[in-house]
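A single chain, nothing else alongside it, follows as structure tokens in the form predicted on its own.
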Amino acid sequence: MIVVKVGGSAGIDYDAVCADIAERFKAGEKLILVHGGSGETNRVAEALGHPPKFVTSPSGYTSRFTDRETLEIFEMVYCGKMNKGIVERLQRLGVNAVGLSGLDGRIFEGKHKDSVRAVEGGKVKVLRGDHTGTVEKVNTGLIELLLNAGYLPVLTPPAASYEGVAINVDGDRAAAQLAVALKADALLLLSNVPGLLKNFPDEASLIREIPAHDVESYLEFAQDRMKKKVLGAAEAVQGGVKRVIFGDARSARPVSAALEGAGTVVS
């Protein structure tokens, strides 16, 4: 079992991914994927005249502010253009592909957070009206019903709050409890480089393994976007994933690559 989480910044190939997925689905091999959206969303919502809004919190994560407009936005992109361009992709490879958000059959649950701290021109503030969360539990009965049918699910935020309300969560970290409560053996995070980078953006200085018991030690070397990677491969290897690779999308047989070792290691 492998849960492939596949970002949504530019340079990203997703016929790569797709053809690869599909080569390896069909020689029996059972497969999850998961999907971002974050750059066609930004585009879209500026197109729609309301453009992204990102805040970050006192500990140094960034996010994006989610009110109900860019909810319904974020729904547009990520379980309408980025959700049937994948499962369309799969389909004509040959692959039965179902596509789900994590609202549909509660997929992805967790706790609505409805404000936010962050921090502006160096004050910490309190923004009301978020829509946002973490996931917290996996429905596995319905992707396992899936999977034992014969389908592949790709799967997209947002999550289920626990009162039905759709909450935008943190994809990689969504893929990790993925993971956790499938047992997986392995969880692929491919984003737009290599893998987890020194010397960001040096290409160079890859790191090539992380132990899986230190590797919250290597959030000093992340940047963006990538530490919620980097947690969420936390929070995977400490829930008994045996691996978690920070992999690149942009290469030819992006899953086959990562799964042989090329990207950035953890076990």
Given for the second form:
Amino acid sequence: MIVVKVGGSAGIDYDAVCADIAERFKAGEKLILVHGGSGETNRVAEALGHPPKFVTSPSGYTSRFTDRETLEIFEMVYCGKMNKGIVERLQRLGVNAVGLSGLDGRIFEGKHKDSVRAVEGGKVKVLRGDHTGTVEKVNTGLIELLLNAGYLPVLTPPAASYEGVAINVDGDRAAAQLAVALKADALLLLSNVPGLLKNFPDEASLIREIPAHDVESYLEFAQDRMKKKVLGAAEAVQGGVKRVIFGDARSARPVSAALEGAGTVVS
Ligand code: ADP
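Got the form predicted on its own; could you also share the form predicted in complex with ligand ADP?
Everything in the complex follows now, all chains and molecules, and the chain you saw is the first one.
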């Protein structure tokens, strides 16, 4: 079983990702696709007059401040345009894909965090009305039902809070929890970079291997959103996933190339 997470940043070749996945799925590989949509969400939010707001926590993690209106825009893009765009591509390639959010069937569940600590103008402020959280529980029953019936699940945030409220969760960490829950052989985190770069954005500084017991010490190389990927990788390998690969989704055969060792391999 392989869990593939494809991001939502500029340059990602969804046609290439879907073609590669379709070929492998049709050859009998068990696969699940998780996707993001941050770039498109930013564009749509601007167009709707509700521009995105990113906050940085005192420990240096960046996240989207998700008030109710932002959550609704987020759902339009992630569960609508992005999810259905991927499902359509896979259907055209002859794969019976089913697109669901983490809210559907409570596939992804976690605690709702209503407030967030953010550094603004050198001061730490508490912002309320946030609809965010972290995935703590995965409903594998529904996923297995789909896989066993021959469907390819295409999953996306948001998740469901324990009270049934939609919460924005990090896709990389959701994919990591999913990979752990399903005892996946590999988790692929595909984005618009070749992998984890020692000196971002110098692509020649690609880190090729990270020992599983030492992932956290590589956090120092990751800036802003890359930190969540490194954190997700640490959670996955600590949870028993044998290999996590940071791969490039801008080129042909992105899934196969990553599985063949291109990118940064955590094992
Ligand atoms: P996605 O939406 O594709 O999952 P993110 O935008 O959340 O991806 O994270 C990937 C981004 O992280 C890259 O596009 C890059 O701008 C940034 N980044 C920061 N530090 C690094 C690093 N050390 N190596 C690679 N990318 C990095």
